[in-house]
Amino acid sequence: MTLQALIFDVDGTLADTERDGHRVAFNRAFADEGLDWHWDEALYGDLLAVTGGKERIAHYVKRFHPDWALPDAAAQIARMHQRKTAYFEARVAAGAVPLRPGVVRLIREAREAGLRLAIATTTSRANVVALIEHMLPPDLRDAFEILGTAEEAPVKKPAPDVFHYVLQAMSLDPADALAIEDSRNGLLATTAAGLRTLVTVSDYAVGQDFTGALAILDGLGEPDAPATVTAAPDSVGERVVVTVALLRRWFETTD
């Protein structure tokens, strides 16, 4: 098979959104509701095992505040999540949520090489659009053919639903696409969808089990700051810049 498309996750993959983006926005939303809940960095890392913002809040309530049982609890969680999304978008607009090194370079190179590009994420469409509009250069804001988000696939990773949606929307066989993820839940989802996967490990995913990934690195790398390969068809231990040529080489090695 020939590599035809790249399917990117968002949180932790395109950008370092979690620690200084989503986490801060959640805490501000809680404060707006008059709650004394606070997610510090360590707690938030644990909560990331649950995908989806509303689901994460519900899990936190069940675990830490089981007596918090308002008649309209589901509606209040939805309202908090809506506030959180607005705060997150504001932080993105303010430049507080940086793209990971190598992201812009690889997207531009992939587009110029004729690869199709898509997004598959458990976050909301509003979060994705905010990131694209504020963080990508103007010439790349229409680079993604399909946006698969929580709206299109409400059953979250590690379920493969969002990848099934993206592949179907693109009329694409999973054997012809490469997913780029940062976490075990993401890898479980891509594997279930039949996709080969490049994992660029995010800070919160260090130490997770990435068995089955095509390649594992600490990023995509830039010429002046290459990434370290910890698993791949070749290049293990090397410092590399992830290019389309390298992706094709690894991808075709596993045909």
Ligand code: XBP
Second form
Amino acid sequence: MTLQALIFDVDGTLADTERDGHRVAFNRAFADEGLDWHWDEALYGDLLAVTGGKERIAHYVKRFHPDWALPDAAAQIARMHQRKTAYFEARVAAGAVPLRPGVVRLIREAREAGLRLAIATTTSRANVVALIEHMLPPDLRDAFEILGTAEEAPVKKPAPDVFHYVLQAMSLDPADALAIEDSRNGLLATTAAGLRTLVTVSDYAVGQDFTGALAILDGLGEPDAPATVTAAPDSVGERVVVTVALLRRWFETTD
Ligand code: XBP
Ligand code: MG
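Moving from the form predicted on its own, what structure would you give for the form predicted in complex with the ligand?
Full assembly next; the chain just shown is listed first.
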């Protein structure tokens, strides 16, 4: 099997969206509702165990405000989540959510090498569109053939649903694609979908168990700021720039 496609996760992988993007947006939506709910950085790190913004709010309510269980709680949560998404889009538009190092470089290189590209994320489609429109250079805005988001796969990671959706939409065999993820929830989802996975560990995911990953690094690296390899078929402990050639070499060692 040869590497034919890269499937990118979004939050924590394309960009460090959680601490200064989603978390701030959630808090603004709660304030709009007149609620004294505040997700500080530490609490948010715990809440990230639950994927999906609406599911995360419901989990928080159950754990910290069980008395808030209004008859139309689900509708209220959905409405708050819509406001939160608008705030997240505004944060992206304001440049508060930069892409991680190496992301633009690798997307461009992959496209030039003829690899197919897709997105598979738990986040809402509007958030992905905002990141692509505001943060990718104009010539890369159409780089992703398929966007698999919360709208296409309502059952969230660690379930493999969004990866199944993307593979099916692209008529791709999982053996021909490499997933790029940042968290254990993401790795569990890709592994269940039969995908080899490169993990670029995000701030909130440091210390999680990435057993089964093809490679684990602290990022994709740039020539002037290479990434450190924690685990991989080779180069362990070294600093590397993740290129298409390196991905092919690692990918093909496990054929
Ligand atoms: C991360 C998530 C998302 C975001 C918030 O998704 O779990 O829920 O935290 O976005 P991934 P929403 O790592 O799969 O990109 O509020 O739109 O869910
Ligand atoms: Mg992620």
